[in-house]
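Presented as structure tokens, the chain that follows is alone, the form predicted on its own.
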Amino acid sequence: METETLRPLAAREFAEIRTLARRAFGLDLKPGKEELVAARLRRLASSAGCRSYQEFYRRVLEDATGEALAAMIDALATNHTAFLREPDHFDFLRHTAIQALGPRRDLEVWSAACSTGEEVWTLAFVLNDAVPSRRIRITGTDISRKALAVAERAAYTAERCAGLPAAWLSRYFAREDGAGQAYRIRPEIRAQAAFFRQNLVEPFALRRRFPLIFCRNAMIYFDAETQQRVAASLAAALEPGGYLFVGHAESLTRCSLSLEYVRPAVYRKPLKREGGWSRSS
């Protein structure tokens, strides 16, 4: 087999890949992740005909197209997600955030680490239920091209859709025959979302501000310095009065930001700019 010609990952090789991953997309590969890195890059290195991870690392650096680096990012990025993940965020969105934002014709959301799209579509379902008369626009971004391809197809197996309310399955999905992808997002809902590749550690391509930003379970993979930088960029992308949602395993209280703590994993940009942190009632 191809993998039998690939030498085991050496400590120096892991250090080089770790440095590249941190510089290129903020991933903090701590010591102890050697087996995971070797497993995730083994197929890429072997299919490229490399006999060592050092050779694979050099090829990534020498590839002027950036395709080798993009493939490495796809292999190392964690794309775990699900419909209705951390459901209390969606309850807060439905019952509090939408009302606090006030009446507006357009309601825009940025899903800043959307992975394979389940978060985007959950947002679409919640918003269409709550404010059906408004024009809903959702931007989904992720660093992984592989994950974005799944999101753009907007088709999911019955297993992935298990646990969704029956009303959502009938209202927002079309059933597909055959094995594999069993449910597809209906065209009118699919038209509400657009997907782009965005590396969160690089300058944002999106130049407008959003009233709602979801960036959940991405910053846990960053070191403290990168977390501060990304969180500051996300705060700048919020409109005054807008809400930022992060994962429940994440906290921004150690970051220096002009955001109000609202509740665990929810922050708000003050309508009037205020320095430091304040706790909303």
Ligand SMILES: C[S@@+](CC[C@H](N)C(=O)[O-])C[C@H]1O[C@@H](n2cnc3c(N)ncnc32)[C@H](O)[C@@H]1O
The other form holds:
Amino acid sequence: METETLRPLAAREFAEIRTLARRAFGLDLKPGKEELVAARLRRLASSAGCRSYQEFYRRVLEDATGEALAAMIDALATNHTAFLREPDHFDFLRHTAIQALGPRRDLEVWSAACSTGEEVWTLAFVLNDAVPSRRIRITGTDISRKALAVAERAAYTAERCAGLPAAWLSRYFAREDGAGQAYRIRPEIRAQAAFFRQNLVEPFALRRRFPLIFCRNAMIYFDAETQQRVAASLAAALEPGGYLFVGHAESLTRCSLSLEYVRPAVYRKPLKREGGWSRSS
Ligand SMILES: C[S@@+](CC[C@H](N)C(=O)[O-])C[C@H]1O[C@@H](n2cnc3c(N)ncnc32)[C@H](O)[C@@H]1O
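Just the form predicted on its own so far, so send over the form predicted together with the ligand.
Time for the whole complex; same chain goes first.
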């Protein structure tokens, strides 16, 4: 078997991989995560014919294409997500945030660690229900190319769609025959979203500002200093009066930001008025 030739992960190897993961994508692999790291990288290292994690680590560093690092990131990152995850965010969006943003023709959202797309499509369903006459644009980004490919294809099994309101299933999905995927997002909804690779610890390629940013359940894996830096960049990417949604297990209270706390896991950038910044209601 492939795995029999791979030597167990040594403490020094864990330390090297830990440093690389932190530098390359902010992931904070705390001591105690050795088994998890070994398990997640085992298949990758073995199938590359490596005899040790040290050899695997060296190959990642030597690969000028960046593919080996991308594969390592894919293996280490947690992509868990679901439709309608943390549903009170979507209630708040629908009943409060949209109104507070005022009348506008375009409504733009950035889902900044969108994984396999369920967050993007949930946003699309909520916005199309709430403001069908607006032009809805959703940008989904993630560090994982694999996850982005699933998001872009937008086809999901019946199991993943279980629990979605029947009205959403009939309005926003089409049945897929064969191929194991039961439902695919309808083309007119897919056309409202665009997906790009963006590593949150690197400068943002998106230069414009957004009225709504969802960045949920990614920063929780970052160390405190990286969280602070990424949260500050996200705050800068918000337009005045715009809202930032983070995961409920994440808190920005320790980050010194220019944002107001609105409710658990929701922050707002103060509205800019002549003569300086004013508090938004
Ligand atoms: C647990 S999922 C969260 C998905 C979704 N936002 C949600 O709350 O259900 C975390 C996602 O963050 C992505 N991620 C991790 N580190 C990242 C980084 N440095 N830049 C961009 N995305 C990252 C992972 O690839 C993964 O898809």
